[in-house]
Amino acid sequence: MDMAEQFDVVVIGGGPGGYAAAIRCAQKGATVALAEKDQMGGTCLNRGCIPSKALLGSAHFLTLAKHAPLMGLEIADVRPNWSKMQARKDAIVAGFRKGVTGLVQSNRIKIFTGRAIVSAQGKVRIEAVGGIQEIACKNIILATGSVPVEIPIFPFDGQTIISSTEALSLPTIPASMVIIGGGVIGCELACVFAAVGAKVTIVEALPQILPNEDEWVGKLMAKELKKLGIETMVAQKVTGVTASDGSANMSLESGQTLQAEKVLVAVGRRAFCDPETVQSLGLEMNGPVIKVNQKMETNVPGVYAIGDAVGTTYLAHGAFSEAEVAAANATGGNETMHDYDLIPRAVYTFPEVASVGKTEKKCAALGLDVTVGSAPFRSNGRSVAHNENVGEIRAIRDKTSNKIVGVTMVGATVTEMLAAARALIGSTEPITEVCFAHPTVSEVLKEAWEDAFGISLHVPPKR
């Protein structure tokens, strides 16, 4: 029997967490193999972040074009070409997939395509179309991702009752769509389909859309989505869906009924790890989630897990951060994940939502005595000039420590200010010494920060 090929580290899963961990391990001098059963880039690149942002980019451009008269411009006959939007999205995804694959290979990482199963500690079996291959290793990093959550009483049929995967590649624009779930995925895809002409309704079981954010965010976004023609129904549960003849009828707990051409179930994602791997290693699990400590170690020595598979953030950049820790430890280091509140949260709706650190409701739950500084976009010169003046920024200061502990932003381009907002967390001084260019949208962040300390130049004093 041939000797199994030996590696220092085998990474299972080629999504953001997996390929980042593989590259970091290789940079530290390890011999690395990366196994991916589907397409390089994982959910993020192929069925999530990138394709959704490509469609949102087209939808946002379309929305701005419709506002041309307000800008003193005349643009005739602005309408979507869905097939071209889809082709553009597919080309962007293909380009990045090729780029990621080349990047991994340039780091001398061997890529295996196929289902990878950890058959025993230090042994990985690759089941590919061309046959079965076994490789050996010292350490394993599981980056096996997640799948859309399915509601058992009305499972996906791929045609009428769909997940985000099908929604991103619909062949035509549906006349109507009900989105079950008002979280990040539901709200973003609502913006896409409303912009191109679908009648969109969001049904959310909790009292607000974007329930992980503060109440003011949910209220403001519901108001703004309504301007796009999106109806939001909160504190409502869908109790049943029947699909026939290309449409669906939904019954709500309240007794109301809804009808739509498509039902998009966007109630979140569920961690995934191959059951055979779980069983053969004896991995400790928390339901579908792989249990790990702050070093991203599982209960099995030499086996690490990161990203959606560990259920911490379900964010690509969260997986990147965990990949840094796992890769360091798998190559002899000693690093830990720290405060998950500091992983930024971004929603690419119209307008955008971005937050980092603690929310106001989390501060209340922790019993923190806080003051909240705020500044609106309506008085920001560049925001008004660009006709994107909706929203505000809030900065939360813990009165006891005198530190900024959280920032939440709603407005155009706020996701691009997350790194700056993260830099505020833990600060104890207002930023009077930092000179912000004028006019820039980022000045609103400075005003909110200063207002948290009671010294904003452009926000009127609180009475």
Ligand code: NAD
Second form
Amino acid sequence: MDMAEQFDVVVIGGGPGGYAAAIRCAQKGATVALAEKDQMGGTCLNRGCIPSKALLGSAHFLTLAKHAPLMGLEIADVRPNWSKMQARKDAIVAGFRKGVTGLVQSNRIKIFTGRAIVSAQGKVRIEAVGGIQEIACKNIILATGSVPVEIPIFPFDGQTIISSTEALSLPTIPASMVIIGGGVIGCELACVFAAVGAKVTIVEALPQILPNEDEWVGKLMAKELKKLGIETMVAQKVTGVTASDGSANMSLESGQTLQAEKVLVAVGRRAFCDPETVQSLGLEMNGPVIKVNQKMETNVPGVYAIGDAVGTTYLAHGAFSEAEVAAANATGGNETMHDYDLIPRAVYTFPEVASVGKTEKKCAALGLDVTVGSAPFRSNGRSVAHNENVGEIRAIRDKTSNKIVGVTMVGATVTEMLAAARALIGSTEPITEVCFAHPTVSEVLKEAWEDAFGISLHVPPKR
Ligand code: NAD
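Starting from the form predicted alone, produce the coordinates for the form predicted in complex with the named molecule.
What follows is the whole complex; the chain from before opens it.
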């Protein structure tokens, strides 16, 4: 038998965590293999971030076009063409998939297509269509991702009861859709389907939509979604679904009933790792989640895990950060993941929601004595000029340390201000001396920050 091909590092999973880790290892001079059983780019590129943002891009354009009369414009007819929206989305995804594959190869990383199983420490078996191949390595980085959570009493049927994967590629616009779960996926896809004309209802189990954010965010977003025609039901659970003839009847805990053409279940994602790998390595798990320490090391020496598979953030950029740490440590470095609060959170709804650092409720739970500065978009010149003046920014200052510990933003383009908001976290001094261009949307961030120190220029003094 041939000698197994040998690598310094084998990365399993070609999503944002996996390909970033592979590239970083290669940049350090390691010989690297990357195994992917499906398509390069993982959930983010193939059935997550990118396709959803492509559809949201079309939906946003459509929503704005409907405001034409307010802007002094006459547009005769604006209608969605779903199959063209789908084709555009598919082309965007295909383009990035090609790009990422080329990028990985340009870093001299060998891509193996097939199911990769770690059969023993330093040994990976790849089951491809063409046959089985064994490769050997010093270190392994598991970046095996996640799958949509299913509700056991009404599992996915792929037709009427669907996950985000099917929702992103529906052949036609459904007349109606009930979305179970008012989290990130639920709210984003509600914006897509409402914009193209579906009657959308969100059913959220907790007392607010986007429950990871502060209460004011949930309330404001419910009000804004309502303007798009989206109904939100909170503190409510679907107890049963019967699907037949392309339609679903649902019963709710309250005794109410709902009917819809599609039921989108968006109640979170579950970490995934091949059970054979878990068993052969004796990986320590926490349910479906691979246990790791701050160095992204599993209990098995030389085996690291990152991204959705470790159940920390379920965010592509969370996986990017963890990839940096795992790649450094797998190539002789010594790095640790630090404060997960500093991983920004972005929701691409209309308007957008973006936050970084601690929320007010997290501060309360930690017993921090805080004061909250705020500034609205309605008094920002550029936001008004663009007719995108909904929302506000809040900056939280810890009175004891006198530092900004969190920023939460709701508004048209707030996700693009996350890097600036991140830079404010930990700052103690008001930024009166930092010059923000005028008129820009980002001036609202400066106002909120100054307000947290009681010295905003454009927010009237509080009495
Ligand atoms: P999520 O955790 O954001 O939201 C799930 C929601 O479902 C929660 O609000 C939860 O309270 C609710 N829920 C749970 N069980 C329920 C039930 N039986 N009935 C009604 N509501 C129920 O998860 P998601 O929206 O499915 O997204 C999965 C992951 O993917 C998340 O971690 C998310 O951060 C990530 N994601 C991120 C982005 C982004 O960053 N823009 C976009 C999409 C997904």
